[in-house]
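So this first bit is one chain, no partners, the form predicted alone, shown in structure tokens.
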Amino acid sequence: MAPFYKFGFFGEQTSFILALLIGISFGFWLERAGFGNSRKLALQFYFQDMTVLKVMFTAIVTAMIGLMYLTLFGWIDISKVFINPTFLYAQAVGGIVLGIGFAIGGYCPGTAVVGASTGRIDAYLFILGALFGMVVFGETFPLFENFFYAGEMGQVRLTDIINLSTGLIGLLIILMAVGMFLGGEWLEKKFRKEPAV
């Protein structure tokens, strides 16, 4: 997220219009990729269709390379790009809960909205379940507050944790993505079931 609004490049009304246009475009392309269909998404967990993994790694690598070059050229001040603070334990548990919910329901929050926009009943139910979970968590937050803030690491990057240069970490992530792509292709060939004729 570029800090254009924060630093006065345009006003609040323009930022809302841009957010709407970007959101519609993002949802459109997710639907075109089939990510509004819980069955397609769930096939990821059966190693039969690794499209989600390929799209996510493509997005990560593209954003990473773009940000690295824009920083290198001096067009972006990386110190002013917001990074969510890390709360290690709560985020690890949250990731596990999200993964289990994704495997059971076939949606993540973003793809559920895409599915709902095309009228899928299961997506509506998934969104209702997510909203219910948010309300329950909000009402019971004092019980989890100490755990929620445990393992606070602040705004950290991989370069802060691993004593390697940004370029070398970028190369390692690209190599990991290539490995995941090749591994995903292998898994698809091994586990994909041919449709009955």
Second form
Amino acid sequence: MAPFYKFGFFGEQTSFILALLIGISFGFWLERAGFGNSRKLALQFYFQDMTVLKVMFTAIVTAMIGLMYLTLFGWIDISKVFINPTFLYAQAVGGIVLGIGFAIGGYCPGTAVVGASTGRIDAYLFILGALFGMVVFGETFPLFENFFYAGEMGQVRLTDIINLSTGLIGLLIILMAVGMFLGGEWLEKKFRKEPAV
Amino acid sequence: MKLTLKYAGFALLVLLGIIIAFAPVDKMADRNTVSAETLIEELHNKQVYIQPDQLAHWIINDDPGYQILDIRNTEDYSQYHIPGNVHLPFEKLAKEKLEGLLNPYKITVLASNGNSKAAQAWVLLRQMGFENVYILRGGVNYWVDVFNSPQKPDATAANDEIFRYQFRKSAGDVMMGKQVVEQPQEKAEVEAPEPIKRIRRPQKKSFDEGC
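Same protein, different state: after the form predicted alone, show the form predicted together with the partner chain.
Everything in the complex follows now, all chains and molecules, and the chain you saw is the first one.
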């Protein structure tokens, strides 16, 4: 039955409209969760406010449980759901670069747009910087091209690498998420100096 | 520890996790999900055929986005095959073999002797999960007809047809694997060199999905 678009329940134009609506609601809830505020976002790197970690793991676990149960009921064809291909080394280095940028600038690309929509000047500067970085990357791409594809693994999931069933991995991720929630709050209590902004 | 809403939530999460750990998720996910009806409908309604001229354009342009899978038997294959292709006889089409041979991100063009074997192979490949699979119209026989002895159109034919004829004639030697010899006297016959048009690929539009 699902994914609806791949099975032709609606066409390309409708999918654009739906994407717009989903995108607006995504941005709205990010803003409401306080993700438009670079100070709040940056505090996670000092273990003072772990909201980002908690929101991310809530999203991961919600989506994962939803997908697994819908698959179990036969309502979604998981093979048709798009998975980003993995380029292990390139993505590891990319993650570090993004993390450094996040800690310095206080935003990740998506939250910068959220911050900009409420008129935060630092968010506008962050977006300008990101655009500049894109131009530089694009112009110097031939230098990185080999590394850009380093560690290609195709569209893999955890089940393909560690030989466990999808359901068991689901349980492990849930336990990990619960551990992250509790651990995050423990860290907050330990490091928080002032109430979160 | 007080039983707050938070801990109740954690308990619910873990409970859902334990249920899913014992549920046959993989079995449900691995079902063959492309139904026969969908495939037959696609074969009839959608454009799954590729014209020889279009494929020739890709070959000439060195387009990196396609691959040809020749499913004729070894004897036919050794006699003649379209330049730059992968060979695996129809009888040996198996998922394990194809996964090593074909790049799933590329457009696969199936070449057979005619249309029917290729259509069967098309259904097989689609069920194995290859998405961008097309059939070379008329197979290798028609391909050879087209490029070995293209039919000269009438003088009254439309420009399109004359262009197509000129393209087939000039591409023919390369496609048939003949040595291309400079023939200055023939050049006079060709009125204008045909501009090589980039033909839009019939690939399904894939969005750049993800964050």
